[in-house]
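What follows is a single chain, given as structure tokens, in the form predicted on its own.
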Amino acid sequence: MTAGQPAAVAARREQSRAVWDAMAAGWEAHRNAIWDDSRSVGEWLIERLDPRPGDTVLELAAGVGDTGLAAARLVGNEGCVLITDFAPEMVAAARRRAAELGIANAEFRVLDAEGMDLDAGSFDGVICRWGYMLMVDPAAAFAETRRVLRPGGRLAFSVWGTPADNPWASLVGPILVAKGLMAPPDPTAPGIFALADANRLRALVTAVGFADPEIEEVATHRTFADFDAYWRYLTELAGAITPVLRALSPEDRADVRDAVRTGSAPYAAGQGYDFPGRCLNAVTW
């Protein structure tokens, strides 16, 4: 624990880094779906980002690793990105996909974006796919990141929108607490819709001494091929979520199943699922 941290937030932090180490092994065998799922997303970060040839280039709560990565393409072999997770498990998850891809200029290093063991004005760019959303002090994060980024330098970084822009992801939370198997969740936790108030998300990046931010919405797409599918994604992929469902008496995982079963009904395409999704991707400097 960091000297002066309270018990209770190092708690949460290190609770976090357990999920998402947990979570590792099912988003590195999902990799090509996730990125296939959030090409858009990606996309427009690096495209926001434009990096150059040359340019050293940091990525934060990298998961595998995929946006650093078509960074590091554009960097060539003059440059370099670092890909960075405070999950040890992503971080080794992220080094074997580079290696899949053939990219060599790219390293990688478990660090939490809260507090940076790097120098100051090191980094052309940032890029930071779902990560600020989910750190326990996300006012912190981007002061470190402004703290590292060179006069000038970007930093592009999407979170997700509302519960109500994203079922795939909000469907599951209030049927868990409406029959009693999880509390309400706290507005004021790390968690995915963290940051969906775009006014919130404005305040903390310019009181750290960014310009006032570029927001865009970006629309994005789930896709299950079928009802198992989606389910496997609920208890192998989903964050916070998954240790709850994993959790669960046999008996009440599968009352749950099927109460999710009826509400997907909604999204469902052909044989499969198609659900809809947003995200809020932001650049400023």
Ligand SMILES: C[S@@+](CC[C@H](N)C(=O)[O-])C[C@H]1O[C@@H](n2cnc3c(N)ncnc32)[C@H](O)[C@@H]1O
Second form
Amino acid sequence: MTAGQPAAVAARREQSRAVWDAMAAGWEAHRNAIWDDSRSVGEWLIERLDPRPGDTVLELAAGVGDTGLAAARLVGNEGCVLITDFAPEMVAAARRRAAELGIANAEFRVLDAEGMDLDAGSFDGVICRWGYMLMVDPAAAFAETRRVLRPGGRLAFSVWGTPADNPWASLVGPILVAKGLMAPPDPTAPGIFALADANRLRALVTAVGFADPEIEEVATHRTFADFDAYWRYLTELAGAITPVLRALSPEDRADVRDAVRTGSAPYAAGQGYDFPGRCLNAVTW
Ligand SMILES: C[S@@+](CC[C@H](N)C(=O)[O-])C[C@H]1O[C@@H](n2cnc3c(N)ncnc32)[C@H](O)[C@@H]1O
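Could you please show the structure of the form predicted together with the named molecule, as a counterpart to the form predicted on its own just displayed?
What follows is the entire complex, opening with the chain shown before.
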């Protein structure tokens, strides 16, 4: 990993890796629902990356690998997709999925996107859905991405938009803060909304030598069959928020759950919930 990094940065990265390792089982179990709810995002990325037969594609922060596996179908037997994530349990889940689907042109590796042990200029394309905003040093990750792409190679990626545009994810944090159960988040720290500003995104990618990116807001949504399903998402899959909810006392957890249920009411749909969502999708080269 990144040589000479300050201990605090290394510790933050290790903590994030442990959180995501623990999320892998939930993401594996709910992969189809996640893909279906955000199909607009995944399909946009694949379309703009436009992988051709014979291409070599790298997926970063792949999680359980669905976007990379979709790209693998397009590069054919002469091409290859390297599916990577820094959480070993995520990589293991992606590998299992490829075996289930009989996909033979994908390889798998545990890899930190902020310091890649990969040759310069070795990929035709890089794809990353919902990864860069979680990275401790996204500038390093974009620089590494540029380095491993061949000249003219394309990067297609997606990050989440603003809290206001994504109530499915932003509802619970302010409740925890208001009840004194969580410190207010540091706006400069990595997190789901850390790259929601298109101007910051543009500045980050152009600073490392990419062309001015095409950035498009892509609407998505998150559906849950009932409130229990939404609460399960929050307590099993929701990245950094999940350990906070799990560490609450039973009384506090019940109290937060009630407040989240009240806050979710505007998004009720039939027996369940249909929350709007919005991503910033970008393509550059
Ligand atoms: C929100 S999940 C998204 C997973 C997947 N890309 C998807 O769209 O389903 C974020 C993923 O980023 C990974 N991640 C976070 N920081 C990373 C880093 N520095 N290097 C590699 N992976 C990282 C986590 O392990 C996790 O699997």
